[in-house]
Amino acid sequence: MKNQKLCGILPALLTAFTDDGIDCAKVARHTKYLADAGVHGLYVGGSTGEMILMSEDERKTLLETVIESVGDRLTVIAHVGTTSTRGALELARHAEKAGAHALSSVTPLYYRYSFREVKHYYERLAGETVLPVIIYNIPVLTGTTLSTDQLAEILSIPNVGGMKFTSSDFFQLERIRAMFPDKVFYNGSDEMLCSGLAAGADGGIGSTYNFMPKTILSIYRAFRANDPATALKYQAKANEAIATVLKYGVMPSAKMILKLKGMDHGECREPFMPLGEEAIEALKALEVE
């Protein structure tokens, strides 16, 4: 039976900093804003919370974090990926004796793995632990490109409870999406939510979410509620702002939105770099809630 607790809008969550870590109540303040939007859950320590540019600790302090704040008001999944099977491992171990309610994973990152080593790697993390197991299929960040049966082989792991899906490949989705029906689908690409839950999808995971989360719970409701033409009403008015925020950079551009919002998160670290003046003041033209 589908895990409903897992269904629904769920942020890719920004990560705060100070110069030497975590900024703690900074993350615990835009938990609290995502939560009163009426968000469903959260996704802690993915691409959009720049995980590959923390370290271990910090990955395990931002989770802490992020559970400590919201209690029981909100899902949330632990994204372990990193490029050492032993440290994913670890921080499977970790979130769940921190109280995360599911695990996820990019496939395995740099070096182009055979797919019996991407497999035996979600083998791996799903025997790890008793949380259901999130694939997270990104392929243009990953280089790793998985076929439908590819997938469906993953999928059939014990312990792996669903796939976020971001690629524009939805007839792949749909296809999937059928061959397991009880298994949890999330769209990954924010500018097509419409499309994904056409596909089956269940819900959505983004980073533009974080800074308009009013706006895509309101393309999902009425997609939900069998009013397509709403929805997609819903989801220009989102990509006036995606559009804008693809051109400068999502993260930078993503946290720059908070700022003028009154939620400072700093800078995204390097190798990004500061916004510059025009896409500042871009960003400023923007409507965004």
Ligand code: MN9
Contents of the next structure:
Amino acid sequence: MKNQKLCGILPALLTAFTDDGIDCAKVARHTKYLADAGVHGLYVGGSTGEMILMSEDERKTLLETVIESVGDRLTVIAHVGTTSTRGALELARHAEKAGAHALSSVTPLYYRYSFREVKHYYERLAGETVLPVIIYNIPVLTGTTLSTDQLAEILSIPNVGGMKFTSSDFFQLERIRAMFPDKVFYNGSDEMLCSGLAAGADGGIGSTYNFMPKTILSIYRAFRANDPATALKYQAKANEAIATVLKYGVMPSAKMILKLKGMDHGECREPFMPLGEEAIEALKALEVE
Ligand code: MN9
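Given the form predicted on its own above, produce the structure of the same protein in the form predicted together with the named molecule.
So here's everything in the complex, that chain up top.
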């Protein structure tokens, strides 16, 4: 049976920082804004959350803050991927104790690990807690490209509950979907949400959902209501904004859009840099909701 609680639209949550830690007040305000907009859950501490620019303790604080503020209203998926298995297992144990509903992880970072090592990594993670583990497949950032058969092998590990799929190989997504009807699959490229849903995704996880949850939810709802024309209309609207955001950098732009909406979310951590005037003017011209 598919876990319905995990399905739907889940913003890949941006992290708000102070000079030396997590800005818990801003995080709580933002998660409430997203919950009020009607999203189904949150994906915490992933790429959009600048996870590799945070310490382990900061990642724990962030997750606790999110669960405290909206854990009773929304499904919370804790991303625990990092450079070491030891670090990921520690974050996984913490996430279970803190009350997360599922775990997720990118393929192990930096080195070119063999498939044997990648699979073993997910076995270790899936064996560490009772929570379902969502594989995060994002070859463009990790450099790890897995074949359909390799993904199927990892998805067959007990406790692996599904996959976040950030790739445009929708043939692969459709094949995997057909092989695992009871697991949960998420589209990862916001600009192709309709395509992912058409390939059988149960929802989406994305960074631009942080600043236009209503438009993204309209895509999802129209698609679920068997109205692809309306879904595509909202996708085109979303893509106007996504094209600009991609031009100037996703996370700095997403935070700037929130600021322009009167919900200052601070700056990204270095090596990211504050946006220049041209970018800010282009973002001001967008209509996003
Ligand atoms: O998978 C996000 N990918 C990255 C999630 O953060 C690399 C997406 O939401 C993209 O940021 C978005 C813009 O390309 O689709």
